[in-house]
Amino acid sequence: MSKKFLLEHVNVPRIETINVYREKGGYAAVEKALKTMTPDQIIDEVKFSDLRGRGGAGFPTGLKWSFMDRKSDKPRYLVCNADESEPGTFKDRYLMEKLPHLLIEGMIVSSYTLGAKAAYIYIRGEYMYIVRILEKAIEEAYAAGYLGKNILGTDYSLDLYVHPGAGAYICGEETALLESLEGKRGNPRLKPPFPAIAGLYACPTVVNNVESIASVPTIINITADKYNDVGIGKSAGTKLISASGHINKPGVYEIELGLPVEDFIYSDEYCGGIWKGRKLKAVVAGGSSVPILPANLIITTAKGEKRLMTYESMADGGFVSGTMLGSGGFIVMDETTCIVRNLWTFARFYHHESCGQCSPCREGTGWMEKVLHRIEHGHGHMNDIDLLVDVAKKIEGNTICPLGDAAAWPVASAIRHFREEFEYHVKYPEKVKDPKHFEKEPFEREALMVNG
């Protein structure tokens, strides 16, 4: 069994209130970084164990600490993003549904570290029974003296708020987040100035996921070393992997970063294989966003190496070979799995969600829509498959945020790996108007497929 540092204790029973959770163990990192520790001590700890924020980008957490203009005399915040946007990743709702006093937790921890007095959690629409669960339990905390002023007698005073927003895509990115939480359309900002030194009301801000502040926790209780213990390299620690797709154990697990990618999806601890006994034909490991890989490619690395659930090891081979470990929304697709019904699938979202700012992104998600819609219904043309790797060039490095590289980045991809199905649904029309053509016919493509 591998080691849990944030799902430990996620089964016992009312571990979601306040009672049960300090039973075991809750709040003894506030008391330990409250009465014991300066917010420096804290900020290197943090560096020291190599936390990277686990909300996609995989950036060090305690770096981006470090950022926060302290000599400002502006207020300071603390905004956790619970938006959780990205298709196929769902673990920061679980995390918030079952211990939401964890979450909590580490917001005070983290906003004492960074000297905030007030913080928010900023979290999808959608997530409206997350919201009484949350709500809920900062009541309790408040009643508890873990929250408003004085904290457990010391100095230090934290008012924490949750916002719901309206459940948009580009919530997700940072600056967007924050624009919405002012009340203003959540359009993405041009940055620099960066939210470290002009956030939420032009006041300095760290924007962090909920995992990464769920995280901050343990390694206060348990020190930095002991979190670096775990993990390889610069991926250390566990991750929250949201799986899903076709396996046979769909769910949220919490993984030691290194584990193999082939143990992942065939062990019983994990996703059990792939389902019905099918082949394994392609994986979207990070969630929607980052580039797909056929089956040869996510199991190993172009070098021969097993591809391992590490940042590292996941980029192995840029984007020629590799892709992104990102959110962790781990989708899996068997041989079935018409490539290019799901790719359009991904750019009609894609299109629907963009802000509209940028011209690149507006037009060009737009145009990638109607392209694969075409192609998969029986209507394309061999310049259409050319024609989409070239807009996605076009949006690909040119939008203020990165939704319009999340929009690219699946399109070439798909088409790098999978041309030839691309091409199969330009020869074939009448094949593919039936939306289940592979269920009935799967595509062979033995070179690339996997059996368990």
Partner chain sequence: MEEVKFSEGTLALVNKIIRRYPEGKQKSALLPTLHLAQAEFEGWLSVPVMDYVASLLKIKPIEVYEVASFYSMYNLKPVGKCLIEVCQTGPCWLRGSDDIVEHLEKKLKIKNGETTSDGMFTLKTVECLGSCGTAPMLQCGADYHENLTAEKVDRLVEKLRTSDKRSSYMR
Contents of the next structure:
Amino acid sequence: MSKKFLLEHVNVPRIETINVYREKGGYAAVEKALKTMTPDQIIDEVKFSDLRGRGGAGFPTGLKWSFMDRKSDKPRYLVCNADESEPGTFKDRYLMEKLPHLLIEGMIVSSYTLGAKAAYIYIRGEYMYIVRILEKAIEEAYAAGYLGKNILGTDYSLDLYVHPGAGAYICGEETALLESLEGKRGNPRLKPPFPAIAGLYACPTVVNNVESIASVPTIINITADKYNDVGIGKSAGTKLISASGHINKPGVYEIELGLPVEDFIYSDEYCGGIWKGRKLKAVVAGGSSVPILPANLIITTAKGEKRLMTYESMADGGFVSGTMLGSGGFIVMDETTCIVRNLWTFARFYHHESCGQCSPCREGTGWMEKVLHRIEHGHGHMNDIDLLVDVAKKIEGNTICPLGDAAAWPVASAIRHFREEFEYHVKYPEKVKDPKHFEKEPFEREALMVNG
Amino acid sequence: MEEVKFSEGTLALVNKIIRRYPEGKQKSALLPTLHLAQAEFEGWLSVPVMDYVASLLKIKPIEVYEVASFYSMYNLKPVGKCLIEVCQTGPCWLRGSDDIVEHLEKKLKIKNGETTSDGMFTLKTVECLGSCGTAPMLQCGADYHENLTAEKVDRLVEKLRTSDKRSSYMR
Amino acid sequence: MAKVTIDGATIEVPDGTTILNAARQIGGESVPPAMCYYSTLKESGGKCRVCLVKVAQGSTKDPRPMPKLMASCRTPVMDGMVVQSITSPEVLEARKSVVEFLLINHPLDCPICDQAGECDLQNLAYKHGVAKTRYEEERRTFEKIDIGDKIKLHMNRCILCYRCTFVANQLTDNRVHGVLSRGDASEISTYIQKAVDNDFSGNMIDVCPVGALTDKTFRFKSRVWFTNPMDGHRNCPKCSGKVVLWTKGNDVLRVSARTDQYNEVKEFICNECRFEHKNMNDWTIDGPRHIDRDSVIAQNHYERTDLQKLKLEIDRQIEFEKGKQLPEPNPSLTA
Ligand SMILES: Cc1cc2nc3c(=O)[nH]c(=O)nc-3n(C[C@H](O)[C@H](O)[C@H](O)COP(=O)(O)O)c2cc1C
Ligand code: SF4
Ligand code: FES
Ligand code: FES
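Mind giving me the form predicted in complex with its partner chain, seeing as the form predicted alone was just shown?
And the full complex, kicking off with our chain again.
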């Protein structure tokens, strides 16, 4: 069995209550941090742990914390990003639902470190039932003296609130999230200034993902050394992976970073192999925005090495033959999947979720969706395929926030690795009229090997 | 027209929510307050309701319209008593969400986006709800219904039909 | 002070100056175009992305290039920064892309648009555009509406620069319009039928880079290039009273604020000056107005349009005025 830093007690009955959570060692990190460590010591500890942001970008958490303007006389804020809306990602939901106190404990230690007197958990509005779970747990934590004035008799005080969104993927982008928390439209801000200097209410703010914050108590409890014993190099510790699609056992799994992808897909401890005895066709490994990879390239890199679940190995081969670990949304497709249709659903998603502020994303996402819709429904032209590549290229890098890139990468990569399938849709429009076109008769193609 | 006004209980809740944010930042309470308003006033946000929220938070009505029209969970038009939202994004599609939508359309005799003539059901497709591992799925009010099959959907629809409660995210 | 080099020309500017404003101080072809930034409106800019430049060297202290193209209108210069505007093929390509994006949902109804001849998008398209559209999907359409009795909104033409909302926020005390919905469904709207009425609301018309907000009191709907623009002024208690009078013979057809070479108003005018004084006797004439080099009128692009096409477009316009659905616009006229 691999190490479980986050989900060790997830199946303990009533672990969502503070008493059971404490019986299992919960809130020890709050005691240790507030009573025996200074904020600088904690920042160093988190730096040495090599914890990287689990929200998608993988930015080192300790380093991010050290950017926080702690000299400013303005209030400072910690905001937890629980907006989780990237298709294929549902780990934060699982964590908050099952272990609300783990997140709260992480929030207390992190807020103490950053000198925040108020902290918010911004959670997507659709998770309203989890708002209830969190609010109940927060109430328990106040009653037990972990929140509120003079926590555990120290002179540190903290208020923690849950703030629901209302349906907008873009509010996962940290500055859009802050706008939304201020009661505005979720339009991402122009950077600089970064939140660490001017974030919520123009005050120094750190935004971290649920899983990043929930990893902090472990680091405090077992020390950074023990934490980064797990993992490989700069991919330290464990990571929650949301596994979905055509596998036998979809669900949330905590893996040690460094696990071979092949083991993750086929072992019974995790996905349990492809469903219905079918063959693997492709994987989107880190949430819908990362490049899709065909079966051969997800199992082994272009250099012929085993691909591992680490930030570095996933990215091996760059955008030509690699992908990204991203948010850990692992979407598996079997041989009957139509890559074009799957891509169209992604394009529709980004079109629907673009905030509309900047022109390349506002106009480009809609354009790509419409062209993909045509191709998928048998109304495409051959030059549409290059048009898509070109539109994606023109969005990428030219927008205010990375949603533009997130919309462009899936299109570019799907055409890079599965161009014949797009061409097939154009050449044989009558064969793709049935929405389930490849289910009865999988699309046959030669295995694609890309030279790295 | 009846005066738009929150119940005592809700009003107290709104005031409690406002206190979560620093002095003068009461606009932060807008999203939570609109959720409460939608739950209290028949599942959608009419102009008088939005104007009322604006007055409570001391902001301009246009600031409320701008926000309400941005977020997909706010309904700016009346909806059926049960709003059924089926996820249609990639991971759900891989597990058969198209069949679920088709089944619901047949069963309710409406198309996606429509409301049944008795005002009972509105069917809507939505984007990823963070339930991809238990796909296909739908949301009705605060409840997630997961690992759906045609039979499960049938049972759910029958149950909803006889319930006297309006679906709401706030329950 | 910070020293910055743009396409090889070096200038010293106060700290905090944006790349765009530094470039404007240098002047010439390297000045990036701007569709959403507006120097007299706080918080404007960053949205249209047409002003993108390449920062080849961040600063003397940190000479690394910036990984992405930057919006010059919102990026402050650093001492020792090296910027490429028209000397970077990547930048030119990006600007061309943005123009294409801005045009895909634009109705291309220039021949019947009040703004034709003084439209920033039209000018931009001539300079950076591609000849032929690759967009064959259906265009987004909205109804045109009156926001009050003085201003008309053709949402189809809007490029969502947000400038008019900044005018409402910064020049008037009660904003009643804003950006509603999201993504490519976003629109400028009051949501409920409501008049935008305020002493300074008319400035929305001048800051609009396209013909989305137009002056309903523009008399005889003359094409701009058939009018004779003159600088004029009057003693006004509310504003500077300095305006441009768009005249024909002895008639004042329209009044607008004076703009600089970047088509920006430095001194906003009040609604009384703009809408209520359509008589030459109300004004003291200062002299003829100079028209900017970049504009379509100045370059006489319109004369290239052959007469047959123009006639077709006039027919279209007549149909349109009768309230009929517009037939497909003729892209060859405008592209
Ligand atoms: C369009 C978009 C959506 C995002 N959605 C999320 C999200 O749902 N949850 C999240 O934690 N981070 C999301 N991010 C990343 C955040 O901007 C930010 O990097 C993250 O919250 C930082 O936390 P971390 O360093 O702990 O990962 C998103 C970014 C973009 C551009
Ligand atoms: S890239 Fe898209 S989502 Fe991001 S700011 Fe621009 S329009 Fe909005
Ligand atoms: S794709 Fe349907 S819940 Fe994620
Ligand atoms: S002018 Fe700079 S982004 Fe629009």
